[in-house]
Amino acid sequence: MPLGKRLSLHNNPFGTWSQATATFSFHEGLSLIDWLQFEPLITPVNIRIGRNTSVRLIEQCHQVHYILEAGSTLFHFNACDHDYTLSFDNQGRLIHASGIALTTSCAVHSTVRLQAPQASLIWQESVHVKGNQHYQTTLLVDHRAPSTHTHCQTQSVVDDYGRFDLRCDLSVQTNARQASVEQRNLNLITGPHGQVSAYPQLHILNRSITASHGTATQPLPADALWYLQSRGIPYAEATQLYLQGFLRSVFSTEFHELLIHS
């Protein structure tokens, strides 16, 4: 996968760094169409996306807190196969994608707070759990303002003795009138001992919203594989094609250029 343009937090033409608060602030009004990547950091760091700023970032850090100001847009891609924690205070537009072919067990914890009217979240997560690895992902989303929107989709393929655990809690507070909440989880178990545990939850404190959630787990569909084989594609290749299409189908077009090289 291309790493994007690698930048330092401390010497960067697109913003300023505050050592006192461990915060990098993008300049207001930027519109960056190239993917950027900050140097990997283990220590906690804050990243502020200024007003009317649009940024595309590839995540490699272990613990990051993002502040999205009004009118901002963040396209955020994460392909880390280590434990990490993300949090977002969002007054703008956040489009997140996470795509991992897991080679080691890891746990991911993400929190998003939608804090201004019209703030939105699109969350796309896809993971291939191989061998006897264990992937745990937790997403907590809190709607705190009217007319906020969340669309969350997670998909997994679990091989061999792998395990995928999902906890997705979407909350809508009493003042978040006219909020819209969607959550979907799809899983394929391809190994004889693969395990999936999925717990999608909604916590709704007012009635003037639209909401839906659901989860489904199944083996490889025999009819899809039969169709591919009937077109002259060998079973092993047909299986690989189907799994690749399944895992990538979750992602919106903004992330396709990254997936081509993944």
The other form holds:
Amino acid sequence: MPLGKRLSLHNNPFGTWSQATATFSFHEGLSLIDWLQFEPLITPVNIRIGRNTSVRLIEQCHQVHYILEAGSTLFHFNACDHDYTLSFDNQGRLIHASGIALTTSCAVHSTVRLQAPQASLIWQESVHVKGNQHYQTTLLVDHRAPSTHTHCQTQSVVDDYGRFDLRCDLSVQTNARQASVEQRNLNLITGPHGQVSAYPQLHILNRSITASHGTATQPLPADALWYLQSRGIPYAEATQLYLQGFLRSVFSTEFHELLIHS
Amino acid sequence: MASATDSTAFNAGFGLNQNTIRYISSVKNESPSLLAFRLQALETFLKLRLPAWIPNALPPIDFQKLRYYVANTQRAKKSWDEVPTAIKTTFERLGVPEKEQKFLAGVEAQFDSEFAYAKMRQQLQEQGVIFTDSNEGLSTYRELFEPFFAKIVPPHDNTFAALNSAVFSGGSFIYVPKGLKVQQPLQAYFRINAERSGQFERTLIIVDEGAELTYMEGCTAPIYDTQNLHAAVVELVVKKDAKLQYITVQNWSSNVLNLVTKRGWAEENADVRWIDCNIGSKITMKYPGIYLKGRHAHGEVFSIALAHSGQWQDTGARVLHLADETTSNVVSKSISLGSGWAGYRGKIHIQPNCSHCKNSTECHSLLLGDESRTGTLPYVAISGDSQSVCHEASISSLDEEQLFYLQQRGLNRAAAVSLSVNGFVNDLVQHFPLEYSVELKRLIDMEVENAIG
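Now show me the form predicted in complex with its partner chain; what you just gave was the form predicted on its own.
Let us now look at the entire complex, which starts with that chain.
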């Protein structure tokens, strides 16, 4: 279980809860450096992050809608292996990471709308799909304002009989001038019956942008494993070392302390 | 331009029903089994729905307001002197007889629903090459044609394959015998001349073991206010150790809906290459496909699409890896001018139980107009731990610094943009025969200069 202060939505020192709108609003101007973890909730909930507020949250809920106001920053980490739905109305800075070792099949659906100039999204997703599990992830990103930026990276390791499905839909609307979009997907299949399907899409309606995407699926690299074995590491251990490094490489430094404990 | 009227020798009239099918079949003097095939395909067409992913840009088609068979001739002539004057003049203006003399091994020229002209060099005929139309293929070369006819693209494949199967007319049948490497290209030229009509050619090319062939097709039509429909089917069979290169330069007029199904089978160690250039039409939806059925088979799709205002170029590739150690390569370049949409839609699928397959796909899009749009919509599905697949795409506009550099050297803006665009597609244009690459460059220059002004 990753680090994080466990909090209730009610009587929370960092914000206020509205039962009528099922919304928790962080106080404006907060700059939290500790990770916070809300109690797991099945019912939908909204979380508002006000102007110039910086928050670090570990997600455990099933359906959450985030509202990031201008100047806000959200570091968002998800390590739960159950179905969930996330949506973000983002006018600030969103850095999302999810690192999951599946114990059960799950489907994840995430939507991000970049609604103000300079709003940005960094999306880092890493999943290890064990045998017979099926992981389905859908990410829809819509650039609706100028100078918005998305960098999205998804990596998976798929064991024998596992299945990984990715759908990543990045749109840039006509008024989103100077937007930049980058999406990458890397997959390793470790068994003869592992399956990957990737459906990355770009819909571009404005010419003053730069956009790129890519997806690559490879077997375990023999050269890298041979290198580790030549240093005296047995094959099984070398494979595990390589896969761990591969899965963790997608995360930026803000999330490393969580990975140590996950 | 005057359209076909009641003066055409053969005219099925407007509308699509069983009587239309019977008329086509009787004009061609077909067997009862072929008529039955057509009628069954019509039933399939009437039942099928368009798939959900079809873009909104495809306007509704009123199939009852089109003509499905219009022809002045029933059999292709062997000499240009015998071709009716109006038809001959059209093809002379397009430069077809001139190219035939200079560098082609054979030419077929289709005008509306039938070939007006077909001729092949004597030497190739003596070597056993067959180059004729699909109806003659079905009647005279049945033992070669029938095993593959409607097997690679069956009628139930999609709506427009079903439509083509019901009303097909024209299109090439080519057979290259074992071991024969045809040095010069064979070409077909398609012209839709009648207003509110469709062209539904059906092409089948069989390249036997160890043989090689390059086939080219070009297409044009006059501009009308009403719709024309082009729903062709192309089927390729490339046998063991054989190679086939299929080149298309599509420059239909802006009222043509170009909805084509093209697919090839590659057997062991075979090589299939689609080189596809789409500049014309109102909307093109075309995804050349390759089924890699034999070990070490290789497939390539090179695609250039250019869309100016009012155009939608929805092109791409579809590759299925069905055997071990198969490889494929897809390169797509799209250019959007004005408010045009030019993009890539593709599928790469590696079947379970295949091993050591490789694919590389690259898509690059250039947006030149303030309202230009594009999309990249690949789908990649892989099974197994020995495959290597990668897909990459990039989208941008031209670099202003690069254009400034060229203008500083004395080029005006339109010429600078034109030069940059030709540079963008140059690595694909090099795969065309020289005469066509020059013409393609000229067409691209014209389109860009019209858009930039």
